[in-house]
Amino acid sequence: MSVIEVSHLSKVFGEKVAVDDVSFEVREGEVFGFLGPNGAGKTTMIKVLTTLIPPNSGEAHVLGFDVKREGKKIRSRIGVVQQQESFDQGLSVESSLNLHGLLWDVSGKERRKRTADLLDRFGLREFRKTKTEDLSIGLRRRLQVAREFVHDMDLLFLDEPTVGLDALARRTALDFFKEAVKDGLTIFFTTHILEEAEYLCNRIAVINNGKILVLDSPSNLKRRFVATRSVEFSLLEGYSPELLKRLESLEAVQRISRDESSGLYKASTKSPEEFIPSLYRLAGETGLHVSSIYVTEPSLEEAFISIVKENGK
């Protein structure tokens, strides 16, 4: 089942087009990554489908619903975190969990035993009566995040939900999102930190200029467009200027250096089953034992930075 479905659908400001011709779908139950550089048309996506803005051409259907015709029926069904920060000034945060509550009819005792449990999940319970305004960014974040999770939804749009947040306090949110997802939420998600959409999509889609220019799983990304690998390995006799300079010559090594702090070697390479057994082989006809070797695995940042290079000029 798709929970999004976005047909030919652009957005226009002025001379400004920032979503272009747009089409794509989210399934039931996965988190669907909505990456891009800074002016993409992000976040202008995700307020054409939180029904905030109007699309000037095109369809969208969210929950089977039209965000052109039918905005109460999304909204009552959805969470937003937007990359803007929000908070209850003048609420603690224990009254602000609270009114979230309240405003989406979520019974009193129903409300307490959320709050609680969120209070614990996100790490707030020693900040429970203190003012929000008083709050560090990191922890009006976190507050803004638990918030969207007193009431019950189908959909949650998360943009940049973990700006401000440490590396401790990013990950037990990622953990949390992931467990929601196990439990039936769907979640359409952006992010500037790639090891985030990396741990956390199913899918991703990579925007630019208003455009998407690829749709595809993390791994599948990776594989398409990074071309090289790095393999990384260590001498027992340590530095060898020798096995260096013929390992240099070899047509499936691209580049190779060496740290001389750590003593590891770098081989960038198209071909890690081609380079390793000449590696061992050239290391024997030297005298030479190598002691580790480890190949990398191409990261997401490095495929996103190849897809925008390449098309999204």
The other form holds:
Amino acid sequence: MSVIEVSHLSKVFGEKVAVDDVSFEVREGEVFGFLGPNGAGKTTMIKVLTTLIPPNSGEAHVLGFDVKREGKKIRSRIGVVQQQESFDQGLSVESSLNLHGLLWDVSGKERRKRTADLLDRFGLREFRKTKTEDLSIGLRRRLQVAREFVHDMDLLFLDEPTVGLDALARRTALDFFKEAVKDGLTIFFTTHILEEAEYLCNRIAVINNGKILVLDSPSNLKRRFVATRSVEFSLLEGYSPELLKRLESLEAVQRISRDESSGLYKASTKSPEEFIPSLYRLAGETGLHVSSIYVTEPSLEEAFISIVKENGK
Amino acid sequence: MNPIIRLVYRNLRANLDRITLFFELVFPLFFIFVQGFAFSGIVPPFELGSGRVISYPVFLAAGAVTLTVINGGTNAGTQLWFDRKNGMFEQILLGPFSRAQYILSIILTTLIIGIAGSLLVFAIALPVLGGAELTYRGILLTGAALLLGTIFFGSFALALSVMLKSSESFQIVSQFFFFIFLFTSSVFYPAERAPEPIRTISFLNPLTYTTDIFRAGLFEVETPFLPIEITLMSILAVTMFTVAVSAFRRIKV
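Right, and the form predicted together with the partner chain of this protein, after the form predicted on its own?
After this comes the whole thing, all chains and molecules, with the earlier chain placed first.
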């Protein structure tokens, strides 16, 4: 079942086309990544889907409701962590969580229970009496993310939710999202940290200049768009110009070099499966011994750069 | 719970600075207990209408109560400014609320602050007012004055805060306008005795209508202008509210 259905949607600001004839769907219970460079149209898409701004043309349905006509029905069943920070001035962390629950009409008993749980889950307990304006940016961000979980929702929009969080807090938040997805939540996720997208997303759409360039699973994107992989190895005997020369002539090798300081050889190849046996064979023929070898997996970042650059051309 | 009530509760809990509220209360009290008595030696008692003669401190005390209406109005603009500055404006609009509910909640919060503040100032000023005894007509008129005044000045401050680009400029511009409203109104002096052109300006001033209606209720005064002032103030309050809503709807998110 589709939680979000977007069909030929466009949004224009004056001369600038922020979202250009975009179509996609988000399935129930998945984490859908929406990636793109700065100004690609990600936040505009979130604003349209969360009914903050209307589209100029096309259709979009969220949880079965039309974004143009049924905004309130949509908003009552979604959560949104915005890119910009938002906090209630003059309130403590605990009061802020509690008040957010009240705004969403969560019962007093349930609010207290969820507030206590979220204070622990997001490491905010020791700051529960601190005023929101006195918190560090990272702590305010944690509160902003935690706050959305005080109320029930079917779909959560996360617009770069981990900006300002340290590595530990980021991982805690991502794991919390994963857990929520297991409980049936669907997430629409934008980030500039591609490791996060890889860790969390089931499918990813890459958007640039308002258009979706590609939509696939993270592993398929890497397979499709990262042509080369790197193989790093070292020799017991150290540097061998002869082996280097013979490896360079292999068809499977695109580029090979040796780092003087570490002594590691690094080969870029489209086919590690062909390169590695050839390496062992050639090393044996020249009386050398491979002491270590490993293949670096392609990253989503490489795939993303390749997709965006390809589109730029 | 009704969404507007939830929003009003939230507005009362967040954004309202207690120190600001305290000084908003002290401000009218200063006029009542310092300026009123300081001027009583040089301003003799005068007739307010319907043969009712009152002293200057009593005249000023009634006017000072309506000052809280203006202060409450400033709060409306400040609330919106804090919400926009702290990102809560968009966050609330992303919740199960409409823009109309949000603006209505700010006006209602302003009404609560304005009327509660007025009642408090009124209670403190009672010894000066000689233990005023309100009739039903008096309660209706004083209530209407506070209600219409708060809607007008709250909406005015909201419209200003939408139009101005920074909270600093909002503070300066709103204070400028409110001082004009204040010193060209009948809060400090009877407008009909002021020299031209101040008299004409004060007859066009909504704070004059608010104060006159309030005094008419408080002192059981009947003037030929009272029905006109009530009508004009009602029209102005509705018009300014419409302007504020229209300006508010244009806020870009």
